[in-house]
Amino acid sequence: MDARLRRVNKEIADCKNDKTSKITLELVDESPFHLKGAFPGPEGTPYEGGHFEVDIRIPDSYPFQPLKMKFITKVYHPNISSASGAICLDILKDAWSPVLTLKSTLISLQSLLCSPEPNDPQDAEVAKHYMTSRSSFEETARYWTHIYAGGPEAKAAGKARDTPVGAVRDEIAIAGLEKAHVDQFEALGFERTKVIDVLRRLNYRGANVAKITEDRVVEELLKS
């Protein structure tokens, strides 16, 4: 047995006996390299009562080359792309050091969700959000959580989200937007899927909105 397959096996027998942290790992087609760990949403944060999946693959030269992780789960966060799941944090890249391990760096991405640097964003759009609106953000970050994480419904005022049990996702509150704003655009006849894909992308939200002029979303929806 080489030294990186004891080794992993070491660590994932380590996370397996740790009641307390509430991570888990699974090995991925029978492969101790491709693994599947899972943690819940720390308490506090938009996150909790969620459970985040993330996929993870161990290079050849681990552990001096960092382990390769995105989320299986979708999340909205800064240093999270919406998209695919890719992760902006330094020991994952630069920082990374041979001492840290599968749990370690799986408690890192627990306190990630935790401590959001939209300075140095995965997801800019997301980071504009954060910036712009951090109570905006937070009700789209739980209602993400809810849909995605299995985490508690989600429940915040100015959001279409009275939505009954079983029926379509809620489009505009997915996007972090106010429903009176994307109405007021597609009462000018523009589609909704549209009028929510401009006001996301000009983060017409929170005290941005007072410095985006219709006219400038108009002008928006004319061009997409």
Given for the second form:
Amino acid sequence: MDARLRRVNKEIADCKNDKTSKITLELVDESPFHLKGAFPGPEGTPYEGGHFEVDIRIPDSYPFQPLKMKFITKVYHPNISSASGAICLDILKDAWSPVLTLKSTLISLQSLLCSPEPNDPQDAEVAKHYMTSRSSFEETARYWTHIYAGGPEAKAAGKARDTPVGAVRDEIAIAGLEKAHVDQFEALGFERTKVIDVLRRLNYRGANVAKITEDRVVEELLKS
Amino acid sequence: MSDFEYSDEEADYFYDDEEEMDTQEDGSAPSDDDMDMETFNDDFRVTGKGKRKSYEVECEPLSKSDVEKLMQQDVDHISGIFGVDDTTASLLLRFMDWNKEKLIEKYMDNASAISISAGISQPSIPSLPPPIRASSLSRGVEKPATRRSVRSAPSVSAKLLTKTKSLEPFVCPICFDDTQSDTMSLSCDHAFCTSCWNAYITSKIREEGEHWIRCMAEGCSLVAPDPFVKSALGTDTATWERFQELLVRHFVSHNRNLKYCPYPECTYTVSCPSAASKSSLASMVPTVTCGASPDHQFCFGCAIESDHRPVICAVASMWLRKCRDDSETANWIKSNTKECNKCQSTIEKNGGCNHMTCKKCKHEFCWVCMGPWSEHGTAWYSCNRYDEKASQDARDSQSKSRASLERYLHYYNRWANHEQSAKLSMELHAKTEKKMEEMQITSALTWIEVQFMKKAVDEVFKCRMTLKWTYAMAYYLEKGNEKELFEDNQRDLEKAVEDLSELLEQPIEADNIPTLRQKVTDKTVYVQKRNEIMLEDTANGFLEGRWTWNGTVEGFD
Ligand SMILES: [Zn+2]
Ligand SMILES: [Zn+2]
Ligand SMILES: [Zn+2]
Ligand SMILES: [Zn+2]
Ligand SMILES: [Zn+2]
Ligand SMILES: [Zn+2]
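Condition change, the form predicted on its own to the form predicted together with the partner chain:
Complete assembly follows, chain above in first position.
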């Protein structure tokens, strides 16, 4: 049998037999080289309670070339693209070793959720958010876990998330912004989506708010 | 890691090489055909050979093995100083991107530290977890046993090929195969089966083009030395060859005096120390040819994979960038059809000549400027020169940006036209050549006698390339006396080339061949002379600092 197939089959079987790790693997189609992996968000992080799914492609020269992985579930994390799910992790690139497996790589992704690396970001905007205001970042990450990964509802700490369950998703919370800030510029006559877009790009959060003048925001709003 | 500069001293060392670098692959004597060609070429020779012209650069083609000899010199030098074997010296040099001075400095400072960084030896104390985030997830394949002391001059040869025949059944941690008994490991003792090593190294070399091949164990930074790579590849000599080629490329890419031939599959290198510094490129165009084929012509100074004489690299690149940026506005010009401005019927260009005659109304005009041909054929040939006066008028009536676009289009139009005409003349020649071959059979003409067309077409092609780049240069030249002289040369060359092109499009019949041959040969000699003048004068202008630019060109401000 083809060495790659033998190894992948064994890896899938090992993962099935291992009941402790809570890592699951399933076929996407008939090919054993296109899989969907999943794991629970790590405890004690904003991802806790979420169920995270990862698209896995096994390259022809696996295990000598790294697995190709990206998040299917939307994740708010400095090393994961909030738009595409692309992952910035060294073992998926240069630091790949053929002794790594599907399971160990998924565990690495899980631990990546525990320890973001904002200095080597995949999503620069999210990384900026993480750097300026940790608590606001975590709140947003938790909100994403709730709406995209089926995590528990964010505890309305300090702020009123008055959207009833099942109603339209709160786009301000998704962008990690304050409702008061968005309202402020919306009142000047700009479209809400535009305001959200510009404030997110400018990282209008936490201590940064004091550094960005109203004129600057308006200037950006007029440009966009 | 690439910001090391080679000293000038370093620049000389290729020329101290006493070994003759013979570029003739087979070393055979020239054949009779070559001799004939020599005599034949004498008909066309304008100036004697031997003396290097001012637009030519001194360069030397090096084969893969020539470069390997140079690499070996460095390796010998380093292994002599450090008292290490060749394999170790090579890895150290590769790690330091072949910067010998820096390597010597670092090695003298801390030999064991650099040996560890270069993947030759392991840290003697079990190091901190490897700097990868998933380190805690290592599956325990690493055995922290047998850490070797690196106090003494390290050597990689000792434990190179540990092909172990173990008694216990070995399960390879990569392929999970327990039937394989042949294993290999580097000095770290991370054992894997031979076929996994083979697949891994092959994938690194073939798919990633990587010559720096680390141990397969997670977090282990030992690097596979050459004998290990060779042994793992076994009978796959093609991949081993590719590995050696990657090593040569790495060496060449870190030596300012060398450049790898950009032609696909080619493994030649060109040495051109006189064009190694950035400042030298402000006054010369280092067009070089690799030893594999005379067609492998490229610029040593920039990324342009063809001869861009007479214009220097910075200006040529600037022009190409501009053309790319403005390509949409200029796209319409590239179209191969135009309308006759007398009868409006559509005319398609199918030869390289710019002298157009409308099939319908017989109106003769110039393809480039659409002006009547009568004005081009006589004393004042002004198609090459952008009429600043006319553009002044345009500026009055139109917006300034429109005028500058028109100015650009004037040059771009001619630039693109020479490119297109050159291609068309090659196509036309392909047809002619067939006819000439037939004629050789049906008439009394010899092979030599029908070659004049080929020679002429080659010359036309070459000159159109020169002309093409002269328009890029003229676009950036500050107007004034010097530019006018430049454009005079350009016009003379252009006129000569158009005349020759026209001759080449004449129908060939067996009985007109002798006269045609005479005419074409004369014209070819003349065109060749004009091209020499164009290139020579422009090159001299650079050396004399005669050219002034109307924009900011790198190296001139
Ligand atoms: Zn194996
Ligand atoms: Zn190792
Ligand atoms: Zn070549
Ligand atoms: Zn160049
Ligand atoms: Zn007509
Ligand atoms: Zn014209």
